[in-house]
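First comes one chain, alone, set out as structure tokens in the form predicted on its own.
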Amino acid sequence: MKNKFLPLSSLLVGSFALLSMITITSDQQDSWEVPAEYQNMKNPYAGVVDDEQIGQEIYGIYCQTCHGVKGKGDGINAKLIETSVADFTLASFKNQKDGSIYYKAATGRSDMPSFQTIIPDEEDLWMVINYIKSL
């Protein structure tokens, strides 16, 4: 009689144990420490009209494999890398700060490179972050 309950009792524990994991990943996203300068930076592209796509064709070249292309945190480099891929549609994200997500952007962390060498134009990698707020 008792075997009869320990998958669900298997289940239970394995659910809380995900649960848990996605909780982990939700803070350490979220735990990305800005400095104040940055929090503060206005975004000098903001309400721009990219008009040449600069910003989603970086995106595709860039970004896409690891956040996915509608930013949900699903391309297909994300399974291989260790740490949490943000996604780029939810709320927490887009309430942060252009600044914030420059920030982020620039310098990296982890998995993710810096993007101030990879992408050196500034007006570029504004537009990257106008389109990802888009997504």
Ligand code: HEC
The other form holds:
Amino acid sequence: MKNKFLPLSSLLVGSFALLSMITITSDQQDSWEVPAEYQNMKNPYAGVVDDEQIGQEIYGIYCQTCHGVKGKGDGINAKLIETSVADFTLASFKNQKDGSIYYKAATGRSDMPSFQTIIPDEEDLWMVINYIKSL
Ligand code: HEC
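Moving from the form predicted on its own to the form predicted in complex with ligand HEC:
Starting with the chain above, the whole complex follows.
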């Protein structure tokens, strides 16, 4: 499928080096700053019904090992990493903007992997975002 956010993706690559420098020197569980352009980014798939359950399927493959079956941050690998894994069932998670969630999933930090190259299809990544918001 087409990459609809090409300019944003190239921006990500540019800011990645800087971001990784910042995360190395800061406390891993500090609040996670999201650039304004991502906070204001609209979810192009908001309210779209995922008939094929793409989001759930990708979640099962790439996210569940850390974030857990129900998204509570208690996956089988969660205890193997130092950073506490985010709990997607908390209101504090759900209340943030979709663009912020997208940014975090795409770029990652510390023990949270960057998924922009692992899940290069924007629609697929948005389907996962919609899925984790439903947990
Ligand atoms: C290797 C373990 C691991 C895997 C696999 C993983 N995550 Fe994470 N994730 C984390 C950790 C640890 C954090 C907390 C990072 C921090 O606060 O520094 C996190 C945080 C997040 C956040 C930010 C949550 C918040 O409170 O704002 C999002 C969004 C997220 N993960 C999405 C995903 C998605 C989507 C996938 C699968 C495509 C995934 N993660 C796979 C470990 C993982």
